[in-house]
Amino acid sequence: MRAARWIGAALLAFAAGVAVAQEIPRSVPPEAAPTGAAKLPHVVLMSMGGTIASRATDRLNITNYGGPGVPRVDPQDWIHDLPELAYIARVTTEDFRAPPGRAAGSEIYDDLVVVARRLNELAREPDVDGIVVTHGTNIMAEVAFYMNLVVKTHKPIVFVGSQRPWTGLSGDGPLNLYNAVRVAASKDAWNKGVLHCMNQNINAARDVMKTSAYRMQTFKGVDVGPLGFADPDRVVFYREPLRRHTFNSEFAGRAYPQVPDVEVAYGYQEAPGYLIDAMVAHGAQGVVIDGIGAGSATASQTEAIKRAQAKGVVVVMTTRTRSGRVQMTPRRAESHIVAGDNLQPEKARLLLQLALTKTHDIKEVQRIFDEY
């Protein structure tokens, strides 16, 4: 009996030792920090709304949330609900949400201009160390890419959202937001352009895309993978973006209240060219073809492309496969079509809009797509 008690005690001691060895070290509360320790970084938390700023009528409602009579989540609510943020940064908030009840998708470009202007202002403030932007997941990737092109800063700007509302059972919003602030507060996140952090993955704004409507693992860096991870013990990076962005972008540091119209034409069997004709008739100065295979248009689309180019319209080719580069081939060069590399069509559209504010020369536009 005595031996059994000794063995049981030894096993308990061993188990306790294992638990201690595996424990993730906790952050030190700011009030417990030693005198003279470096002050916490200042992170600005900017809300552009989205699911992460939404409530539902009950915790099991994770797909039909928000709406009339359901209050939204204010930025200060995040601070209240996440006292852990005070351990890692001094967080201040700004609210750039669309007015309640405004139709989805309306005045979106106006929002981009206003937010880009404010992000450029915040980036110039010496006491701001990083910025977190919350956004709806539907168009978050392209908005983040736009800011990656037009905001001039070495400081981290981190986009974050959630797949479930703030009130949802097992909602991903709180941990996503906490991790995004950790990334924005990290010195290792400087000089990497605009980042995206959800589900613990840190992706470059250029590469990330939404791949699933409701799943937690929806955002992925297609072709290239994450830059790093917001692991429980620390934020860790394994690589850096090589394409131009933020502080070395030729488009950064100024506002673009107006940009040329650019539309996207989808490629599929027997896709008609008259849709491209209609885009041009409505004033499009650029057209992105989301082509089939490695970037091809149908015969009807090809004829419409020639008609569009005759009117000075610049055409960029991407691929609907969402993986792999559209390359510059001899046939494509002869057709005067810009190769869109591995950009998703919605991002190619934004880059082409900015490029057309500078030039309509095909070689120069191709240079821009090669560098960004």
Contents of the next structure:
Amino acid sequence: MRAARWIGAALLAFAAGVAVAQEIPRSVPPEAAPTGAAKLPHVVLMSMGGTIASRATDRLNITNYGGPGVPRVDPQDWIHDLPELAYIARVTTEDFRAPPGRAAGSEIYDDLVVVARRLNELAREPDVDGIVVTHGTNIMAEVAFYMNLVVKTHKPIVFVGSQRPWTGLSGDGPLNLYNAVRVAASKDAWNKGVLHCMNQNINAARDVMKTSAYRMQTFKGVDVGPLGFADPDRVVFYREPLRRHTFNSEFAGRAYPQVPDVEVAYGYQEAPGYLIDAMVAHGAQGVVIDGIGAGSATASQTEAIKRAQAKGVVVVMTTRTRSGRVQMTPRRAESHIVAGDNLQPEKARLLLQLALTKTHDIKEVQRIFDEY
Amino acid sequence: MKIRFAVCMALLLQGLAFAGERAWAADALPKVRLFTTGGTIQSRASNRDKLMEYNDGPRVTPSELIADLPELAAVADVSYTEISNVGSGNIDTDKLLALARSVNAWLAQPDAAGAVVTHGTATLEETAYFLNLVIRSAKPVVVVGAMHPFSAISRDGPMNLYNSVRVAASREAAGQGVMVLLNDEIDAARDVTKNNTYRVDTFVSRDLGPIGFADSDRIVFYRRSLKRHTSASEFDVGNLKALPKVDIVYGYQEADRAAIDALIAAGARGIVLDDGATAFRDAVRDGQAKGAVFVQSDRKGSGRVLLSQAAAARGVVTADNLNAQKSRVLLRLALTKTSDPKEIQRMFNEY
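Having seen the form predicted alone, can you show the form predicted together with its partner chain?
Following is the full complex, with the preceding chain placed first.
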């Protein structure tokens, strides 16, 4: 099956006069399974695709990779390219990629439901010690945060991706994947919620954010930093997150096939309220205002917020500054707006969607935003 | 593994102990004591636009600090103990030991809620980490300073002090170890460092970031440190009158061995190498022959010195991501217990 695909790709590449790029340094595969391999932790490597699962025909192509005719990286290809994994874990693979042709970053909510259901199943399997999920980097932080809320587990779930395709010159994918498996296989990674590991940093799903379009150090915790590091000598943790997650999440352990529609309205000079009206007219039950500064709406937005609230819509305020908390103030409390703490609006949106499956009570939604 | 379990149990027990200790009634304010050592937060200049060389006015006394903040009366029942009133360059071992003993005695009182230590910012991180290793309580200890003197326009000291008392009085801060608070950010003593000579946002934890914030609506924590500290620490300075001499040698192009040799000759029992140099290698071996312990730190200020078999074979302890001045603090305390590099490496891995 895989061979056939490769031959197809090679023929296609040959016809085009180019070869699929090969950039990963050659490695001598282990001659036999390492001693004690059966006792190694079992890590499930789940592919949701992403740049880390993409190839190009030219190793300098790090912006316009993939596309029709260029074979993607199948989960088994990672195992083949990284024989070193056999020394740190028993890795099995699962393929949850979106169908070819759907652009990365355009995952639909149904995909999250399917993956969340599978992650909950895997978490319950006694033979599974940890899970790695690959994902495109554009929205992986919010997907990881969603799983952080809905998967009931003490085991490590590590999200990983890459900024350069698998074929890119000095690609970051192989080391990121290798390190993600190390973290998922680590006992120290238990009980810390869904993790994110790229560029050797281990971050908490709640706090990590993509901060640069192309740099490899793109993922950062803007307000609070990493929990630990995947360093060459060892995987090491310095911190644990204090917000509720996974085993301690009231949303965890069940599926949410449908969640209420929640949209995000950005704040800027003269931002109009009619965008909020349109969201509500379109059926939104919640609106996240990504407000200016400490979390403010324009006069026009404020009027629209009142109209929305009159229809039962729950409004959460975040800040476009991307750092710092939207605080609860007496004036905010009077206006019945939920303070979004320091969540990015895309994460506030997912939390509000889940919260609205339980309650439309502002105080209860505020409690949820204070605790998660 | 066994040790980690013991640490977890100790942390758990200290948390439980603290929950049982909270003695103040709902209508009584938590008792917070201010331990003052001096620093810019207690400096007064002749003019309010003096932001450097500002020590030409009388020092600010602890009672002035408190009188300056009547708002504290709504937060805590604040008392004070004056340890010293000096810049942080003049904090020495005697003062550190006196400070640790005073804070420990205060926190041992059942009705004490927490402690705040004022300190000059230049070596604040060292004192904070020292306390993090020797305070025998899970109650909050906050070390605070200021970048602008008491007398300056837009002085940062009062808000820093106000927030420090709030944190020291807060239940959420228990078990977090010793904290440093300036500029609304709560940092872990182990990880924080002074990062800028004059800006108010000088204190940062370069590798790990803050653990929480003192915001107007509430004190909020997002992280808990996994390293051993305070009541889970094995170090005790209760009966010590001195600490082993440990110094720091900086590494740079063509650094020679003279500094190491001189420190060994002067009686150093430990030396922290802040980065390496080829010429250090022989000096380290000779120093070790005289019983000195060497710790390898790194001048870059971020990232870990990895555990390496090569370093272990040379008997050199690697500092993890402790900077040189913090490595010195830990090595001094480690040397009160052992001079076995393997055992000291364990301590550097755990604290």
